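Encoded as structure tokens, the following chain is the form predicted alone, with no partner shown.
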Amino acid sequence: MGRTEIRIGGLGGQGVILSGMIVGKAASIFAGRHATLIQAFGPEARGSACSAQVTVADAPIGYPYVKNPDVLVVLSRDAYAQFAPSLKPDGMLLYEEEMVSLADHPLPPGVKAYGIPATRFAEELGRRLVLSMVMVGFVAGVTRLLTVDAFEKAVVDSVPRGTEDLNLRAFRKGYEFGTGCVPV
């Protein structure tokens, strides 16, 4: 498998930094590879841009930084707008399909795109605060950088006592639906 480079981009509310937190989790403890995670955001708590570079790797990782990600994850249109152009050429890029709009700026060569609604689908299942869950399932289901397990152990170890039912049935919706999906 060797190193895989994930950078999460949205708004602060969205759950990027958990989301990140989940995938890393998920690799280093349930699954027993390295994983470092770096995490940015702006100074208000909700609403200004924030993000989250996730590496995971078979062997130990000397440099965490996020430059050219090989899966870019974006919840919103100004994420998709600074994170695109350096998204590795050949990459995968997985977006909020009723947030972002992929005509607003063109992606490098060989790209593969994958949207998923998943506000919507949060909203169906009663709390849009599960958006996050919805595309780390997303993440897992398109990329099959883990096992479903390890995620799910994840969100599970990850998430306030009380939400696991909730969180878990947003990360199989997101799951599901990118195990099928096909690129836009």
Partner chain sequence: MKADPSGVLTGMHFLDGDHAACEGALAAGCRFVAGYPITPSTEVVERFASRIPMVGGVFIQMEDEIASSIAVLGGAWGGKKVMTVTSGPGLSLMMEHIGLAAITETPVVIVDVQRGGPSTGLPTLPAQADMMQVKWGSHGDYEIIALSPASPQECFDLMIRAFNLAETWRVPVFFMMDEVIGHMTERVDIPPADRIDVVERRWTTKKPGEYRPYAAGPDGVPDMVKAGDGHRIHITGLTHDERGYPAMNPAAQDKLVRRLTDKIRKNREALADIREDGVEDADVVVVSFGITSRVAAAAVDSARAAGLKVGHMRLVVVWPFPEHRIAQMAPRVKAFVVPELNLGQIALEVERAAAGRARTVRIGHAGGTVHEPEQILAGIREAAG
Given for the second form:
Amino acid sequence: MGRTEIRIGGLGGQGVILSGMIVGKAASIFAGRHATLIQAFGPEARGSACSAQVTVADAPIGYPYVKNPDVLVVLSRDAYAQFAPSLKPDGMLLYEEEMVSLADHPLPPGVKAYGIPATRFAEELGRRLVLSMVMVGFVAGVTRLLTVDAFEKAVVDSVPRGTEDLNLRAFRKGYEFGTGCVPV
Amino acid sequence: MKADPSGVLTGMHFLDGDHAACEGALAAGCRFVAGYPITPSTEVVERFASRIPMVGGVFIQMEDEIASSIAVLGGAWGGKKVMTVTSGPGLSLMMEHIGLAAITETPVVIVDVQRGGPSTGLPTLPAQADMMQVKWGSHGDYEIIALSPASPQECFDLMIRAFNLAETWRVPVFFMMDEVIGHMTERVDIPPADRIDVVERRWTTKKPGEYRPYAAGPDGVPDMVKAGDGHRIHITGLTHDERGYPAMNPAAQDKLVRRLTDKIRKNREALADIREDGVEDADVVVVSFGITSRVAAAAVDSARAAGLKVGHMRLVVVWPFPEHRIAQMAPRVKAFVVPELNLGQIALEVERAAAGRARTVRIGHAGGTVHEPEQILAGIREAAG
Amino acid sequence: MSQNLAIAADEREYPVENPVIPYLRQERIPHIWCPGCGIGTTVNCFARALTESKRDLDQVAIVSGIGCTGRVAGYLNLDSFHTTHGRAIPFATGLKLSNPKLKVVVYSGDGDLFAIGGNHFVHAARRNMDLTVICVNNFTYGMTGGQLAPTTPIGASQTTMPYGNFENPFNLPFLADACGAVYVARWTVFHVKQLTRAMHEAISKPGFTFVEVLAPCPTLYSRRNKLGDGVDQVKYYKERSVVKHGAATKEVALGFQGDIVVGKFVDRERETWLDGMNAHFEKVLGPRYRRYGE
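Could the form predicted in complex with the partner chain be shown next, to go alongside the form predicted alone?
Shown next: the complete complex, the earlier chain at its head.
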């Protein structure tokens, strides 16, 4: 895989930027590849549209924007509506299945869609905040973009001290679900 | 000399350009920052405010950019390496103190994370439209140096050079980022302190009574002291003689202003840093800087794939403008293509240096995002004729 | 021959050098101030205050803005900085924070400090930045030719208020007090002893200290308002000054040729910005904090 472009979309407070940070960090620091992260968010801190663009590549990355992602990760209905049309044909859609309904919007041809009840998993783990870690694990499991080891190191390196175990459990929950997941 | 290890966060990091720029400043020895919050530059001072208590130094959030831009000049005369950080509207407020720094030869680094203008413009979106303002914005004749990083790694690396240049030449050095570079996150490798070369202030070796604050050495730059060293200096924004005393006559003005400009203009070639790629046999040369150079590189690759002979010059040092290099190339290329996130600023310099011997094709962009590579490719095609 | 004798006689009669001379950059004299101007008197008092303070003069820096009083920095034989219009205080803030051993004195005029520089005064006082600010208040813009100042009394004529001022001026001690200055005094150039003592107290007290000095501008303010020459203004100061130490600052506003309340109005204790920073970071960061400025 020479170059993978990922867009993660959701709402402020869902950990969208942190998810992008972990993917980028896993690739560029713990997997020896190149990565760029571009973030866009509204002026409000919570509840507004928020998205991260991550490019992972074997060579240095010039143009850093993601226009037609290979992988689209969506955590909100609005993000799905906004970004689904831009998904590359034959690309992958990873979505939070309790927040997003595929019926809302058609997908480009050949797209494989994978759903996960990530919010519920996070709640079962005791903290709704770890939703983003479940999603990152899901991305790791479905895409096999990088080694699990690289992702886990990036998780540990990115979360507040003392919360590593919880976050790793959330990551693994998403990862295991992802490895066994079949597209709808 | 080598960097003070207390300011160097050695290791591999995943940082955005704003944070990396702050780390560069700390590694370079910056120990006093005065700033005022303004998007998209604020993260630079936020990080400095959180890091400096453990490094040993001071951050103060001033009441406005006018205050910030002169507090750092006071900080420099107190003996510290200093920086202030802003974006377009703040930069506009700082202009008088750019002139004061130039005439008093105060080493200072000014970070401008460029956003769309004029006025409040596009606070959260990029532009490269302050390039002429930093060159010409304060009144009178003077020279500055401006660097243009194209990645968070360069925000770190070039920031160290920015401080070194400010100390070497005693001019304001502008660090011309943009919103994309400032907020884009990439890997940043920070080397150990003993592998970072920093330039110490040009402290005089003369004793009080012998020292003349504005008696320049052969390179046109005077040595410096700080307040409290016993030299009883007088530093003024008025035209001054070698003692630093006001001297308001045409001869003193000519002597001072020529030296202030010559110390940079005569070292234009030594200061230049141009990253060239395939310009030797090119018909068309793309001249770019900052974030735009990354997009331009993609366009150049596409043009070459289409069989065009295209070279790429990336200006790391934008000011002083490397007109010598453009002039050398102008007779043997068809055209220069200049993409930039403004409607024609550095393109004017290219045009001037090419002096009619090659065309200059402007690929202007009003800002708010970066070019599409296709826009630049279209310009290359047009230039190749 | 007779001239030499005269000099010799003069030296016999006055064997002691003017005590202020070592404080001045002799090579820069004569100064630019007009005959009858009050700024020189304030400089004389300041030099004497420095003597009384017994400070190491190598560790005293003076910062001025632009204007007639802005030229003070250029005549004093100290580390001296003549900055931009209105910005002496933020320059001084940077100088002090960068090199905390210094005693930093801002010496400037009313227009410089309170019109264009007003915001900086307000914030430096709020922060209790360790600076002494001496404001020579002559009610006018001298260097540019007698325009309206933020201190011009109502009724006084200025070139940009040719029919008399109708704008309310600042009451400077009240402003300084409200913003948090730890020392606030007002004197006039008639009160040289008291002024010298106030300057000495101000430079000896840590924190943001403020001295307002009323001084005549005979060339512009007095002449335009038909108030006579410098001596006439000093007579006015003598006749209409009322000493009221501890006066409530809101009651010391100045009217055109009215009573002048002088004295030491404020003298209180507050932690300086730098002491506050050190104490706070030591408390919240513990041993990780690298104490600054010692």
